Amino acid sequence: MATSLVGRFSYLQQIWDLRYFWSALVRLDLDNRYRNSFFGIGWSLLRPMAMTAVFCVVFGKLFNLSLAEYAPHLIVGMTVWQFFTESLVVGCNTFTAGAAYIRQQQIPLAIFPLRTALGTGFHSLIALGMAISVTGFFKGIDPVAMLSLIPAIMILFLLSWCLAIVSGFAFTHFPDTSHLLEIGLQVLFYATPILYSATSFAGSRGHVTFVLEWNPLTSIIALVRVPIVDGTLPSMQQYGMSLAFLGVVATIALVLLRKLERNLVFWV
């Protein structure tokens, strides 16, 4: 037990000690991501402040709501649904797309996830940040309930780190996984508490009402939700499943970091 510990604290210590050249590779990726763009950094606000445009005026009228009502619980949990995804979906590529390092030189491979998590949390931090801004527009915001955010956004980064990794040992062994995920993540979203509530089946019995119940999702988006939104600190339950989630999550990176970090440079 004790030398596993001493083991993965000098993993991430390796990790700490390559610092400036993961650093390097996500302001190359944020530079390659911005270059020529009329836009720039820009493009981080318009998905989401499109996305939610869009979902107030179909959705705010089929649920009955006013947009001053709406649109700050849209644009936040939209913001948190493109951290996850894109932690997924460009962590497909996390390993491939650093493979010109990996077979240079043995270095910790959970180097390109965190990459891969910093570049995407660089985006949503700025998202966030217009989230907020609506938020305080429409209903404004209580500074107290705002500083819960720093531990959900810390257990947001660690499951993106986790995931990116989960999903590039998968691509890496079975390409398919991409595609795969746009399909899972399509029927994911609409079974998670993003264009409404989770309150609106509050009462009701079926598989609907289990289904939110047991999404983590659920609880994750709460973390942030609730105290931009509704101004209140996020129940125990909240972070209760969202850490349990996490640990599972964490648990199998850790195991495929394992069991194949040492011959993944004959699948990249």
Second form
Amino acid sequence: MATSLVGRFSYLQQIWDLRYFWSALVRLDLDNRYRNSFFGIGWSLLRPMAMTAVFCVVFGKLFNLSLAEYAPHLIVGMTVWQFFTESLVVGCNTFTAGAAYIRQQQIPLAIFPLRTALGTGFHSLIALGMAISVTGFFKGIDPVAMLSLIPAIMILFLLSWCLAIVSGFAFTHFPDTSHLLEIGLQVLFYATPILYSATSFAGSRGHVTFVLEWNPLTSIIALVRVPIVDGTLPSMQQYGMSLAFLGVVATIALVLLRKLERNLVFWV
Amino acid sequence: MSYIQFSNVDLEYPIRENHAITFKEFVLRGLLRKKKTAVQSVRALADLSFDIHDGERVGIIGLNGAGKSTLLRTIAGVYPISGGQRDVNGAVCSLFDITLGFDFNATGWRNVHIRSYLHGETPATIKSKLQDIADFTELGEFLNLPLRCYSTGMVMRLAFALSTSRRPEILLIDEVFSTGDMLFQKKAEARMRNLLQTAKIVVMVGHDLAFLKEFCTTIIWLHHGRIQAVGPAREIIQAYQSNAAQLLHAA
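The form predicted in complex with the partner chain is what I need now, so please give it after the form predicted alone.
Every chain and every other molecule in the complex is listed next, the one we just looked at coming first.
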């Protein structure tokens, strides 16, 4: 027990010792993504923004909601969803992208999913800034409730790191992972309250409410959406559900690292 | 004190029958209770035992596929061993494929930083080395341009300067590499010799037997992942050469 605890700390120490390396990789990724400065950022945000605008017009009418009511709800939901999906999809290539380094020297492999989480996290923070601006424009912002975004962002960041570890290992062993993910994420998108609200089905009983209640993304999105859009603090149940989900994904990620990390060099 | 100790080391190299199996196939095999794994393993290294201490210069020789590069990567800790004991003490510098890992969209300087950070440098420690790298490569303003604008020779110069800017205790080299034009080749040779002399332990794989005979104190001769012979350089190289001559004659 003591040895394994020491082992874990020394693993974290190794990650810390290589901080200049992985932060340089993250900066390189961001530069490649935002090449040509400001327009780069603009273009990379254009697709989700365009999708949000289309959804706003179509579903706002369908749900009979005003733009001021629906746009903040949708844009925050889309931002968190985008972060979640990018962590998984970009995470698929996390180890193959680092193969050249993995084959040269023994390094803690968790730095590569960390690179993914930091890169997608930075991008999502810009998107979140836009979402907050849109909400501020339509409804105003409650600064006290906004403080609860700090733990929410930490939970999301850790979740992203763990998801990238899981999808990275899955992809190195099963190359159809990214394809299966695409299908799974499409289903999950409609089973998550992004376009609609979790309370839209309140009062009705059946499969939909059951799915929404037990879908951990409902709570994860609420951690960000509630303080920005509603100006209140998320409920303890939402925190509990989010932390439980993070715990499950983190456990899977740790088990995969422990079992498969050492032999990964043979598969990348 | 630096040392490398291998005691009955085995290394199994897993190889898939096909390039990879899909998740669908994995699940189907499980449902149909078929053999789940299509992975075979090749015994790349078998029962290797040797000790290398401070001051030793060791050459690894053998035919293609003998396990020379695999042994070097196992010493570096890149490959996990499947049996025996591997004990390495000292800061290791591996010169395997020196251009591997370069980002061709990033500038020369940026690649210098990334590679140096991978080797454990910090922004503070790297400062003193930058001028030396710039002077040695003679790339001047090109260091501010992306690597995709470089010729192959220029990339090699940068890679060589970077790889040899370290002062390791244990130096592992896979094949002696050529580095651009004739003038630079001379410079590179002098720098390489200096690096080889300053490292406490050098282990190198090579096919240049004359160089190995001149430089190495000990030779490990590998054959099909096993040690065929180990001992003083001249003696082992002579035995290796007569064996090769016999094989040639038989062919």
